[in-house]
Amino acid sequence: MSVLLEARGVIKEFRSAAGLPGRRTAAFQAVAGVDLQVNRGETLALVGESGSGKTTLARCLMRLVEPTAGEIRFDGRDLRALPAAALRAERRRFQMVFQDPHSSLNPRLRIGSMLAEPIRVHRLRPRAEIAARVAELLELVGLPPTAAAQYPHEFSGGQRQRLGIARALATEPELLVADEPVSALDVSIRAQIVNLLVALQRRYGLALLFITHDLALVEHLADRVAVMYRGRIVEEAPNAALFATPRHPYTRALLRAVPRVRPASAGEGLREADPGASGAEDAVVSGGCAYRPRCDRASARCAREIPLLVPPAGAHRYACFHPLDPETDRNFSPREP
């Protein structure tokens, strides 16, 4: 598979006023030099806790959000040294589906109006056809053509999520970048939007990249796998890899997190979660490894030294001193603690 999307040393800062003249204002890295690669055809799931930088770094990758340093190449192209003329165009290539399908449609537009939008402006289709490839859109995520007539509050939050993926598709891209995109709909009909954009991907193979905390989903969606924390990629795996042998500790617990039904006779319901894992939220840690005062196997360098993703160019590669090692760790299962 070929590159489409490259980021090299992503990073993104926020700064909070100080609040008091001649205070300096803090600085905060959301994103904290991120590697990342997405393949032409390919689906890659970026998981993590809330709070991990996820959307940030989908937004900077988007170019929705101006990093604040780093390279983001698409089809070999530098999005940041494009000029806005030059980006507008290219954009179309690349499209974002939202989380909130309740806030990411603009409720004064009729449908038909917000999907034939970008058609027109990027000049897809003559005018006269830009009505029956809006009728086109509507079929392909379950839609009837007389939603083109009607306004987003007309419509369930199920169906609201099938129009951002309709208006995504409105200009024929290579890339969706889809943000939590079941997270805020009911569980029953969670699976019909993942298996929706599971069909769409495989009849026009585009790229995903699937952004979610939802590990059982991640298992049956992805080709590969990048796990973060603390604005930073701490493991990177082909799918089946990351599932059975995890080599970061916080890997294995978001894995050790998730929900699985075990027999009566088990005398269990729910499997526990990595102590690690849990509780309240962790202090900001300054230098070293992000991860260690929710790891059993901190040592002092990971107090002093940032840990960088290894081996550099592999297919599994994760950022830790002291991984976890299938054949001489003794608690290693990452399914059953």
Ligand SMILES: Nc1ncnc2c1ncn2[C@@H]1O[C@H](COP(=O)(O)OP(=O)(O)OP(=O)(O)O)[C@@H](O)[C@H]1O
Contents of the next structure:
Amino acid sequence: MSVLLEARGVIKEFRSAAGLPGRRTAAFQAVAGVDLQVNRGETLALVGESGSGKTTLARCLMRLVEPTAGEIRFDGRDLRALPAAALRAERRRFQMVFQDPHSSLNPRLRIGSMLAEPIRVHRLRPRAEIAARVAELLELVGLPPTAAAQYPHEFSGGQRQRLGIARALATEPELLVADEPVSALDVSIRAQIVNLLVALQRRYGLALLFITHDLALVEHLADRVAVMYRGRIVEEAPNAALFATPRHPYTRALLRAVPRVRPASAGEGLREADPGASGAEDAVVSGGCAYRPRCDRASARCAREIPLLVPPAGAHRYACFHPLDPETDRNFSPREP
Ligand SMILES: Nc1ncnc2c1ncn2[C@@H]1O[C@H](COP(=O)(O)OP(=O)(O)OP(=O)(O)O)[C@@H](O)[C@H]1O
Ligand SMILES: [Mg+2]
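What would you give as the form predicted together with the ligand, now that the form predicted alone is on the page?
Up next: the whole complex, starting with the chain shown before.
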């Protein structure tokens, strides 16, 4: 499988408490050194609690914000080294679908103009064919061609997210980054939008980076999963392996917080406390493993050293000195009858 997007050592620092009297500005790393690959055509889910840095990482990858450090390669080319014109051209190939379909569409633009613009800018169709292409894009996302003459406010939340997807597809991208694309929508229509994304991803062989809190959704659609905690990837694995044999204690805590339909034979409780609601998230951790205040396996080493992802070249990697044992700490298998 070939790598489409590759991030190495990505750091994004924010300065907090700037200008407060008596306080020095502290640099805070929302993304604290992330290595990540997205392969062509795959769906990679990025999960982790609120504030773990998922959106910030995605925005760095998309070059919507400038990372403080690190390298981001798309199809082998270093995006940070590209001159502005080349970056604009390259942008066609990776597009983002945003969480909030209300604020992400320009209210003053008719849908037809909104969809035509990227086609024109990137010269993807001759002038005379643009209107037909706009109708085609609308059809792809399940909207009638008459939508082209309307304004965003005339559509429901779910329809607006369909429009957001159509706009992302207008440039014929190879990578789609969807940041919580359904969490702002009514529960009743989330599945439709997810199914639409998955259908389009398969149809065009798109790589999809899907950011979500919803692990049930992840299990349903991801090829691989990356778990983020406090700015770092703490575990990365093929879907089935992550759910069946999580190695990082945080991943297991996340999995246990999800209400699931389990095989009766598993004989476990259905739900445990949400690991994000423990109160421990306020603990300030400097040096060592950021998860250790919440971790029942933490040792002196965890306070001294930051665990790196191991094994370095493995498909299933985890950043933990005391990983769960895949035999004795086995989770239920989601594929078991
Ligand atoms: N522009 C900014 N300036 C300062 N701090 C920021 C900025 N953007 C994000 N942060 C901080 O960086 C951290 C990571 O935020 P981010 O939005 O990336 O998390 P997230 O994983 O996407 O969370 P959520 O699941 O709630 O969307 C948070 O502590 C947030 O407050
Ligand atoms: Mg976010």
